[in-house]
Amino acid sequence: MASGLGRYLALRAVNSIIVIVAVVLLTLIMFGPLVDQQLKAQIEMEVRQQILKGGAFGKYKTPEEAKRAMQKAIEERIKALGLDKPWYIRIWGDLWRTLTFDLGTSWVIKSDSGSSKVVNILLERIPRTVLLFGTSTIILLVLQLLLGAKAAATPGSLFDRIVVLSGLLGYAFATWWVGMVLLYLFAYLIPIFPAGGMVSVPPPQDPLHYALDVAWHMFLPVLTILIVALGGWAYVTRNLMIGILTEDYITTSRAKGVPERKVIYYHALKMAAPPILTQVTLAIASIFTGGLLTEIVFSWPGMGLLYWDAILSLDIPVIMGDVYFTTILIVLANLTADLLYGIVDPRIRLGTGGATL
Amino acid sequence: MKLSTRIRDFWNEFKHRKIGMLGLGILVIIVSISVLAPVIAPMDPTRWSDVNYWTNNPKGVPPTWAYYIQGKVPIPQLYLENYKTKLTKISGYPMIQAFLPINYTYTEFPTMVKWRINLTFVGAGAFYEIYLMRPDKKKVTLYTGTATTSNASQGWTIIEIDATRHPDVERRINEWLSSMGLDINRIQPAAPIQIAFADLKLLKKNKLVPLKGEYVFTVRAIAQGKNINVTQFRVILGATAYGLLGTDKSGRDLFKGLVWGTPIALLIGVLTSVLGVAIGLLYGVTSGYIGGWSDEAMMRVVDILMSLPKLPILIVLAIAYRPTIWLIILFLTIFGWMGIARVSRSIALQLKESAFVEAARAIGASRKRIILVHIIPNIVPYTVAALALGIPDAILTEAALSFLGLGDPSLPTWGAILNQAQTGGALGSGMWWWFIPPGLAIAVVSMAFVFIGYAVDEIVNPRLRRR
């Protein structure tokens, strides 16, 4: 019995490795000699300093001769790290760096304690990009059941238009623009929401108010991801459970005087839950791109801001270390979703196929 | 069945779909504005980004017809230019007085106030000040400077300014300011120039309005040497609107960045989409057909090729290769064929087995031909939708990626202009005409193709029909 589930999750796994380490490995292609030249010059002006500071220069008699030392501890230092090999010998030990969480240290940007170590500053970044995209995902994946269950109750009714019309238009607009449009009538307009952030300045102090002042900054963020998401995915709900309603198991249930809203929220919907959850599995890649964009509008000050943040100083190994832990995050919310999946579908946990997903 | 027999069907099945005619209504205006471009919004799309292509145009000003609405009338582009000229001598030297008169009865500030002076003169060099005199009469010295040549029988100097937020002439107006016990920093104008034009006995009160009457721009310019001249003398004084759509903050005019905006999205949607359908229609249909082990190995390659992060892997090549618009639909393209990889393989899988390829097969055709002739326009009808549905897709993602200011630098793309406005601070300065029309433009092309493909779908996949 456990066979299916363990044999569908480690073929899952296994994907979620290459994914990793094909990304990781295309960043240190595209980056690694902007990298090694910012490495060098570094390595250049702290050897000049060295000698300049440390009074040595004088040990030195003509200026060629200190510049032929210089020189000579350039090339050792450079040697030293590894920098003389060519860049494909050298990736395997960046990748296994990278995959190790050593991702170096930042060029511009600190951590908000101080630190330029690039594993600190997302650390700090990371729970407050989760907090707001799991708390979007949690809302959305109630809503969207509740509405498109209702819905396919009544297809044709204008409920179940709008719920299809809300789903096309969610297609169309971009999520980050939606925040812009929502953040100008809301805090600027009429100034109900704060302009951005994640709390006030100064923060309040005793946790229940700062949970509160959280929950008002988040609210306009998650009500965009919401506004754009949530027709989509109700949409495809209501078009699952239209087809599972067709079928006679509900049409005997009915006969056998099951009451209606239990074969809907009940019996359909449980049968909808495998395809609905694949479809989240689809989904859930764009929702938290579209959160990350999200964040730059509202200066939710997580890891969508650091990309900005980034992108703007150019910060390479920001940037790096955040596309690494995207990657995490997204690869993570899918096995969940597949786990789930997993666990719901009989025909893997039982081992009689599907797992060629 | 014929094809043409087919696709009079598949049009007369699609017309009675209100929701695809308005997609396609939308597709054709939006096409119209693409090819009329030229004739709508007459550019050089490629100067976009050229501030000396925008530099005569007020700077961050709404659109005219907001001012109409509130029942307000802005204030026009003033270009001065009729000058006159007076030359008189100096203790001995020539000086030169070039007077631009201008009758102010806006009740406004100008957005924006340039001048371009022509000065020539023969002699070692020349002192020039250039002010304004009020209808008040009083004087208020806006600049000063001199101009030396080393050619000793004919010097020139141009002084072009745009004196609105210029250090210098914000200086000066301090001073002038200050001369009669007043403080900037108390009265806080949108631009230090419009002091020049401020009713002074309401300004005591701090009230910052114009004073109207008849203003006298005046270039006084001293030679040492023989002779002087203004050759030219020209002033603009920025409008408070500007055309459909208003200007950003470095006065482009963003109604032609919007019009223009159109064929690129299309010629981004479109192409991504297209070359998408064509590689994943091939690819998928040579893995099912061939099926076996290599087609095992194949879907896997599209597996993994599907759980990449897409935005993320776009920034990382972006930043490396700082790309032009063909290299981005490139870059789009690789992540835009998986779908319809998978859903050509599973149809191709079904054909495979079916009668008429076990008879082609029978009668000798090659692989390649059962695929190109009768497995591959047999799939095409599904392909039809997702092509449409591929266009909103690739328009949105290239919009992020310029909303990140990773876009094709040269052109104005909708993505890019929201970055603008991102990064100048269209949202807490009330520039609504600067961030609502472009995201609303992006929405609208999206939305055509979305309906579009909608209806394709209905009617080639009867399954998802409503019941």
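Numbering follows the first chain given and starts at 1. Just so you know, these numbers come straight off a predicted model, no measurement behind them. C-alpha atoms forming the largest set that superposes within 1.5 Å between two forms make up the rigid core. Compared with the form predicted alone:
Core-superposed comparison between the two forms: the C-alpha position of Ile43 differs by no less than 2 Å.
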Second form
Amino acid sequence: MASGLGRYLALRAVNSIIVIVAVVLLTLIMFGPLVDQQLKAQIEMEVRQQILKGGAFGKYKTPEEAKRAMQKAIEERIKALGLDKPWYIRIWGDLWRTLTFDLGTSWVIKSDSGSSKVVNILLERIPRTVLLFGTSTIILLVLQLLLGAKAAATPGSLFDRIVVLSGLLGYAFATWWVGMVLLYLFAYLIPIFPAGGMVSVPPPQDPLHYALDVAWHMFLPVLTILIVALGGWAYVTRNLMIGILTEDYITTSRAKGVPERKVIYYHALKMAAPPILTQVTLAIASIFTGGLLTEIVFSWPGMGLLYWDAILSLDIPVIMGDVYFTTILIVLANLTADLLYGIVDPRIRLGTGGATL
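Okay, that one was the form predicted together with its partner chain. Can I see the form predicted alone too?
What follows is just the one chain, with no partners and no other molecules.
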């Protein structure tokens, strides 16, 4: 059994590495020509500024001679950096540097500490996204299980109908619209919560007050996510549980006098765990990538807002670094879910031909 799970996870790990390399390679292919164009333009501008600042034009007899000297200096600089070779030849070196987290320097964006290194910018933003969407996902998961199981245990009741209706309405809501409505109601019309950001300016110095201030800023973004997602999550759990509660072993457990609470929240939920894990996996992916629209609406300084700012400023190194980090974190989240899936569902540990491993 253990060896079967090990082979299962080894295969998933190999697939994960292939996915990461493929995504990075495709990103380099997509942005390679644009990066070349931008770097060469930057080199030309820097050489011109150096020559003009040094007054070097005065030593040339004619403007044409000065232009030739400038062009020669530009070509030497381009050759020194290896940019004289086509991007599709240099791409393998770029691929290795990216895979080893040598992500270069941002063209526009800087971290709060003033660093232009893409790695530092990303490492600053990731915890903020994890904080917001991790909190939201934990709350969602708990409420999903409680509400979905309760609705499945009383099908056709008023509570069940409310869960079904909220699920249908939740899928119809747009995240940005719900966020804007909450901002208008509770940040402008009734100014109870801040209109955006992660912490007040200036931030509180006391650690406890700082944590409470961050929670105060998180309230509306988390509420937005709950309004949009909770109904759908609970509805999925409810549908899974209704089917499971009709199984023979559930009827047998009830006939033996097993308490209804244990039947629902232990036996039935245990069988519903694998598909629920799949849903949670997708949520974990959103934890790391960040809800782009949610972070934009509430100016939450995470990965989603960083990606948006990088696109607006055409900061290619940050875009590529964001894509790389996002891919790694999503793959790791899926790999973790595969591990949990393999532990929870014994069928995963079956080899070819149906033999138990």
